[in-house]
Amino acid sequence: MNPAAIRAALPADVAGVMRALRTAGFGAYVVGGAVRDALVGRTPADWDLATEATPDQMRIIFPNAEYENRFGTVGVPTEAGIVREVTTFRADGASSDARRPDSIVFLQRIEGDLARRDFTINAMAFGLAPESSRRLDPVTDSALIDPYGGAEDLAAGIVRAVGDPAERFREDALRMLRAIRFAARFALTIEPATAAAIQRDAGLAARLSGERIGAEMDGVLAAARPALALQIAYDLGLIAAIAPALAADWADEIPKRVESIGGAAGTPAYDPLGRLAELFAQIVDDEDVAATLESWRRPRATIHEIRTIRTIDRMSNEAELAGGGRARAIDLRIAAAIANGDARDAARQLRRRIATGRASACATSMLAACEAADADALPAAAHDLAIDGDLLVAHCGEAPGAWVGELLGQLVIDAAHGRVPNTADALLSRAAEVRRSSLP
């Protein structure tokens, strides 16, 4: 893997920060995920830097810098309007909560800083040592610093802990879930010693905050190929630690079903809500699913959406079991509009079911009927009709009441199934007819 890829990807403002550090006599390195991503041709989301300069020294070099933490990370505003994080080389002390170090010690060498990192693929740096000639440029003359063989592991498709994996996971249990996320994101496998340590200490993951668990699982589901990582998470005991109800109802086909949703040609990379719902599809009880998502601190809106997807999925299954057909597809659109305010959810759920292999043979024709109805904007809710409640009340000459909503619902069904045109005159005529037949 050629460090030229890092040079080519390096933003101008990051290069400026590195040169400012070098001018002041300090080492300057890009570290961690930015190095990893650039080496494999991905555009890094963040560019983190490291140096032996202390936070106080950095604030002299960068007068507008911000420093409000105890981990040696200084925020440096740049001309690009972005705050770049620069962290002093450090070693972490013991962790009493299996998440954050109780103490840190600042270091003078990049090698010591890389030793505290989680995996070899994240323990790489790109830059110049402080003793290098001042004539050298920290970008064009920089080299890859890779004491643990991260580039080789990345090329070989391996997630390997730095040093003793058990020690790394006891320092920070979140690293076990990060291993799964990296496996999903980069299509990697977990090397045996690292996997064995995860399996031995998987229970520590139950102590992590729900927000962090949920964020890591979001990352897994956002990957193009999450199936292998999800199966590894189950096999190593992580699913049991973070989602006991899911582990209890686990089925071997779950990972592939999750991966099958999204990622097809012409579609977004993935369907986050659809994949999350599919992860829990094997669980019958909605409350068990909601409880797990709440424990992961997922937003209320997300939990509501998952409930809705599960509801429409059940209705889709019932429609298929009843034989499918255009009429049932039209009714499914109406039910979806009632459940979530969007008739197109019927087609979305049918696509998901077909992708996962859970649909029956008639689902394809139902999907075609739903898609045609969507294209034709067939009514599925009262607001799709050419009349509203006020016009209905005025036409019928009666006081408003529950009958208005009931009648509008009947008109939606009649118009959707083509029994009456969706025009004001036709709907009002049909409404008067229905109303007369319902009165004593």
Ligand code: ATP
Contents of the next structure:
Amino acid sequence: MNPAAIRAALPADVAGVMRALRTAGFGAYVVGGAVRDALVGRTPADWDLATEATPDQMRIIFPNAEYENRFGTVGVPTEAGIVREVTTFRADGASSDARRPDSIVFLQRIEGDLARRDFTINAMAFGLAPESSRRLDPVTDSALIDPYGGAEDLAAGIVRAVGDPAERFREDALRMLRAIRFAARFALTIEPATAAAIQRDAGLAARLSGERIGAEMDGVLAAARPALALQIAYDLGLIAAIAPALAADWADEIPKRVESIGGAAGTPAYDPLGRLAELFAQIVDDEDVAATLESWRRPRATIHEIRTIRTIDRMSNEAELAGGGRARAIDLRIAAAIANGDARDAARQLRRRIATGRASACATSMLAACEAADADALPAAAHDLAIDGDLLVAHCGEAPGAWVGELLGQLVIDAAHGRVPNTADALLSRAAEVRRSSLP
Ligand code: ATP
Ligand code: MG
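The form predicted in complex with this ligand, contrasted with the form predicted alone above:
Below is the entire complex, every chain and molecule, led by the chain shown above.
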């Protein structure tokens, strides 16, 4: 835990912004996540800077600064073609929505700005105060400002709230989920007083917006070590707050299973959907899973993919019980054609599930059957048939109606399973047979 690690990782254009602030007589610090990440040798996602210069003053120092928001953040475009965010030191006012401060005030010193931050590991700064000698270089001479012992907590593997944890979570309930996300990313545990406060107020997380909950859970599932963090989230009552259906069917092996799927973001095995599906694997009803994902405002495509994964798992488990995969593979292609408009999606999805190591033993033979069916262009949807609805209507001599689609669906199943050849004659005579038998 050495400031030299930050110095070494600091991009040149960020150093340039720090120098410009300093030359103008202001303090300049790297703050928050970048300091934390650099200290553990991880490449920071973004390099946030903080200064006592106000947005107006920054616009004089950086004439091409782009943007200002009411939290005092200015975007400085640098020669690296990146916009670096510089935020005026600030304190947050009270919050009436348990999420965002109602007002902010600009501050003169970094210490006040660090005090508003959520956890000690996120409340460190790297830089030089304006009152330090003018001869010092703003980068090579910079030091770690760490009033809450964040570096020590990071080394010891602890998430600890800055200040009174209960107060901090009531100000902003999202912090409870952030604690879990950081625990998952860095394999941390939660300090007892911080954990106790979460346990007491976990219910507040239910009031967060679905988007925010979903984004934090994405972060947990994309992390290197989600298992322990998920267990903590369950034990502290956060899972019950954000996903009651999951809490109701919770099983102790869920966290480890989730972690065993794929890998963290940035690794070749990264499989966020596989992990998400695993998180809910214990829940029997697809609709409960979809409702939870909808409450987290997950994209339609995600909800859809999770449904597909569950269908594949269910079908391959059934196939295994039935001692054979081919018939289920054919059904799976038809299901994929209906759900995703492409029968070849069945093989694609099976391959993905097999790669996670969580598919049933039968999945491999189902995959072979799907691939063979793809190669033979076996029908899986109405448009694969040698006849269409118009021909069917003409042949049966009846008024068009819902029966046309239903009958085509039935013919697809029959043709796919080889019960009738995919030729116009065979299909039409089969259709007539089915129609006759269904008439009163
Ligand atoms: P990541 O690597 O995921 O971006 P981060 O720590 O940089 O993690 P950000 O959301 O980018 O997280 O926030 C930057 C910094 O702002 C944090 O490190 C923390 O100091 C502060 N911060 C962010 N959200 C909150 C919050 N809800 N409450 C208090 N401080 C916060
Ligand atoms: Mg960040």
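Positions refer to the first chain, counted from 1. All values derive from a computational prediction rather than experimental measurement. Just so we're on the same page, rigid core means the largest C-alpha set that superposes within 1.5 Å between forms.
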| item | value |
| --- | --- |
| Residue 421 C-alpha moves between these two forms by 2 Å or more, core aligned | yes |
| Large Cα move at residue 386 between these two forms, threshold 2 Å, rigid core | yes |
| Shift of residue 340 between these two forms at or above 2 Å (CA, core fit) | yes |
| Angstrom shift of the Cα atom of residue 349 between these two forms (superposition on rigid core) | 7.2 |
